[in-house]
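What follows is a single chain, given as structure tokens, in the form predicted alone.
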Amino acid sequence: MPRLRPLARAMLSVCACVVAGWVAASDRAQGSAARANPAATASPAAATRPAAQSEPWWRHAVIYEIYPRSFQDSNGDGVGDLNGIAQRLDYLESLGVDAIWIAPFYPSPQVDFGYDISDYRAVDPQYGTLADFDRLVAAAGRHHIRVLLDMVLNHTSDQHPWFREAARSRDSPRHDFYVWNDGRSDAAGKHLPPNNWVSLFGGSAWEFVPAVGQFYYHMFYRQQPDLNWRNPKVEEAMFAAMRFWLDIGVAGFRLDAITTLFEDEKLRDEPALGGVNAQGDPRLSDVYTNNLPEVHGVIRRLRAMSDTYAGERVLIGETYVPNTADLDPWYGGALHNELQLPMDTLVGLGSKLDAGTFRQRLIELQTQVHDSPPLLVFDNHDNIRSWDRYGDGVHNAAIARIVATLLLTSGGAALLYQGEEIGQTTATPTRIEDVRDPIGITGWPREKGRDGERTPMQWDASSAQAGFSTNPRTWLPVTANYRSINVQSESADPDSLLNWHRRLIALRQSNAALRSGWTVMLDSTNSSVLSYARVGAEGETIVVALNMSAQPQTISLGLGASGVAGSRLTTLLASPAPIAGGAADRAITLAPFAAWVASLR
């Protein structure tokens, strides 16, 4: 048992996230055999490192998001591709990641850069071939890295054969694959949408198709018609597409916009909230278009299907929710039978470095989700980078180390987005003619789009393309600071942000307290410093203290009062200056925006 007093122990929630195995790749035949008889053969996602006890690998995983257009271009066309990812597996292994999540690379008209899919069972030629993907999975396995795919279940492209058939005739077998309505007419006979729903990307969420005399619903772009999940054939077809990739050997999926699969059957108007959004449309509630209860039935059936595959396949959800407790149903509550890792966007996707807020969110994760492991997210391809959101313009490098430390030591799984580990910055376009993201084009200047967080990965200073491509015209321009912010230069600097991430990940992998320990809040009334202990089952303890203020702070951890035993602290990591170890009960002074990790004995 951990060295905790009985009362403290009773109040704590176990974060069970121990080291398990990594991926071994295989081919379709092995995957099919695993599905047919999961117990009879090794899975394509079977572990190649010894598992610790029986905990699944994903409970503690470091997952690295790759935006394939911007990661590595292998053929000089200015766009990243699958072979480019394969070229960088040595780097990913050296970083220590357990899995990569690859944003969509399926055939697509690229209206939403791959999130408008026209074929769920193939690779877009600009990214490579299915054979390239097979080789990538195999190579990733040799580097002990699992491969996760982005799966878009809410909508297809309007160029998908299903929709092209659906839009030709109401009698088409595919017509009911999508959400259609006759709409209304005004006094002059003009066709009007059936309700006030607006697209997240601007304008009405309904598009009229004269050939069928109906409107179709699209929560996103008009080129992304929503699927009708009330039709069982849609579920059958989409599950079959996912089985195709599971058979190849992927370790699971990140499910895009998963909360939006269903809409109100009565098509009632959304309540108005007042004012307008960045697109100039009325601000509306989403009570009738998001998080409807029917989606949970789909997720439970999807989980049951994925669980028939050996190798601990994982389902990750894009789950933007207003409160921590709202994540619990996405896990399946006490039954744990839905998503293994709904994304927690509440902890990390804010913009205020506030110790009290982070403390409260972490406590909620221990007490409100039935001991499920969180998946913390500070960066992704849809949000301004954390360097810019949390940075103050002066101490950004130190603040980035605080963010990394919180992400990688607070328990559960962690998501890194390409470039986050080197301090890549957001490069928002300053002119509308430079914008590539359609949401930036339609919303300019209030909404400038997401190009800024999608610029090419900065590998080295060898050329203006930063090692990303040999083509001088990359699909988005490389950020000008690539000369100082790049993988090559930071790898050579022991004090770089990249090496800070590497040391944190290595510590996380080697230390039982960080893998599977209880989280105990320390000095819990301090408004400037977030401190906590991770206490392992055998009593090993790691202490973390993060000064989230621009002033030096002297703290008393109060370990004994928190029920954590130990007499001496030994510094493991410290930024921006060394912090001496010593007696555990002494006062400790932290520099402005200091991050400190220590072992307690």
Second form
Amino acid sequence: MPRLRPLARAMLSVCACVVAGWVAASDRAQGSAARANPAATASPAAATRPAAQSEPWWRHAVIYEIYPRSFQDSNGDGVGDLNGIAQRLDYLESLGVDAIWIAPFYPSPQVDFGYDISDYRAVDPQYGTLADFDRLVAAAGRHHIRVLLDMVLNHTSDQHPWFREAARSRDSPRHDFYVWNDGRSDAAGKHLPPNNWVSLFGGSAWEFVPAVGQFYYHMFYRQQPDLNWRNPKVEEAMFAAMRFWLDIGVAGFRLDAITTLFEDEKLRDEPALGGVNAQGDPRLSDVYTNNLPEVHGVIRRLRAMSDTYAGERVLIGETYVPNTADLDPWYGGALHNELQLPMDTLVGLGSKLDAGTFRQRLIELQTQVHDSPPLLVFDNHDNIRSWDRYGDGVHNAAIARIVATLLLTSGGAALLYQGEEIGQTTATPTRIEDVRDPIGITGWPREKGRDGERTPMQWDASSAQAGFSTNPRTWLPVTANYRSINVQSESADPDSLLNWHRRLIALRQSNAALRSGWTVMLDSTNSSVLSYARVGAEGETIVVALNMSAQPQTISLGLGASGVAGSRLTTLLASPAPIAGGAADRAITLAPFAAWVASLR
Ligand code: GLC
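Same protein, the form predicted in complex with alpha-D-glucopyranose this time rather than the form predicted alone?
Below: every chain and molecule of the assembly, starting with the one above.
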């Protein structure tokens, strides 16, 4: 049964509304589909909207997320590393990706597998050295691949020298780098946290430190104390860390948990929403801990800093928001002066493959974010894989092609997570003793953690380690289906999901309409089939039709009524094949979960 991980729901709605908000958000999206005016994207003028002459690379990039622990182990210790990534650059180039985003590989006690950083300017020895990183950036460049880093600005590790110093004395110069409060005491003199805030990872968000007689705030694990962004020295220090990597030549950053940098200065209690979350804590709103307006000042200054570097550096944001319109401020609205690519995490659309919901989202992305490009994301290292979320257990392979087609043909930039392109599945542990992700231990059995989507990349069937490692004890077990689901065998099969991705990416690279055209919805009252045209500056047009149902569907595209010119369709990609081209105004029958991409003349 596909499900959305409770953590993802919470992250999504770390915004107002927490879990209830996620449900409400997706309901709202569906409910407002009827209100939105599809004609907004369907006028002939819109259909010939010119694309910008010279667009920066990131506007329509394919970005590939690498979770370095699980990508490729080069030294046989059972954990992936930087040299392992370098070994796989040929593969990444053959897939056609423009950039890789590497999850944190900085020195870290690994409580949150790298998202607890103890040194922002070095490489954890288990992943390699700075020299390895330099070599990786240079080699990636030769493969036409840019390298993006993950930057964690919200918190450090409690083992970072700043925090160790801060926790020693209130007089320490670093004390004010973190968020401290004296808290309250009960009648017996016991120290109590200042308010009801809970950590996203379970328990109170406050931890008492006897040496200073104060609590510090942590949105995530207690080993991840939040930085105090109201202290200008924090901004100075973190911007300097980012400069260090920009100087080395990274193409930009994915900014982790960027919406949570600030907390309410008065530390007001979060309103309770009723009930408990997956960690057994009260469900709370997040009006005082997420999306505070102050964060935008930081991002504008960060963008100004990043823009001083040549080479179109990019800022990507981990921005779980409940509505498309809420993404707009993260771009900087009409000023376009904040993040170039706040992620549109489609995880928030839930686990139902629904044509109306996706149509509505695509319309919103074209009309509610001041012409900024979306960065569409279905999969990452925090969420149950789309294969399992959308799969119905029978048609998963066909459904995965629909997801890929939507991701890679609907405009903007696209983010792929390692293994998504071959249909890796989520292998959630079945016994608590096997769980590595701490939230799976504290939340068991309601929250089983994120190990399932972090299992090693499946490269080949040469050994039980699937080509990931030579060590039989990999840090997480390789999923048993590696014998059939792996890069090597799928490369050899022309009909594989991997080759479907390759063809889509190649098509997108060679076709300006697909890459940077304008989207016009077709047949827009159809509740089973999502159809749209991508119209380029010269009027060249690609038509996409995705049958999101388990029944055959006969559609009529209604191109004329949508203001899209052309009379003959030629199939470029079809799954299941064949879907014949021909007259564009005829009825077209699509098999269950068919995906079709055609050019229109
Ligand atoms: C982000 C990361 C997640 C991490 C958390 C805390 O959500 O994607 O893996 O646990 O931030 O840094």
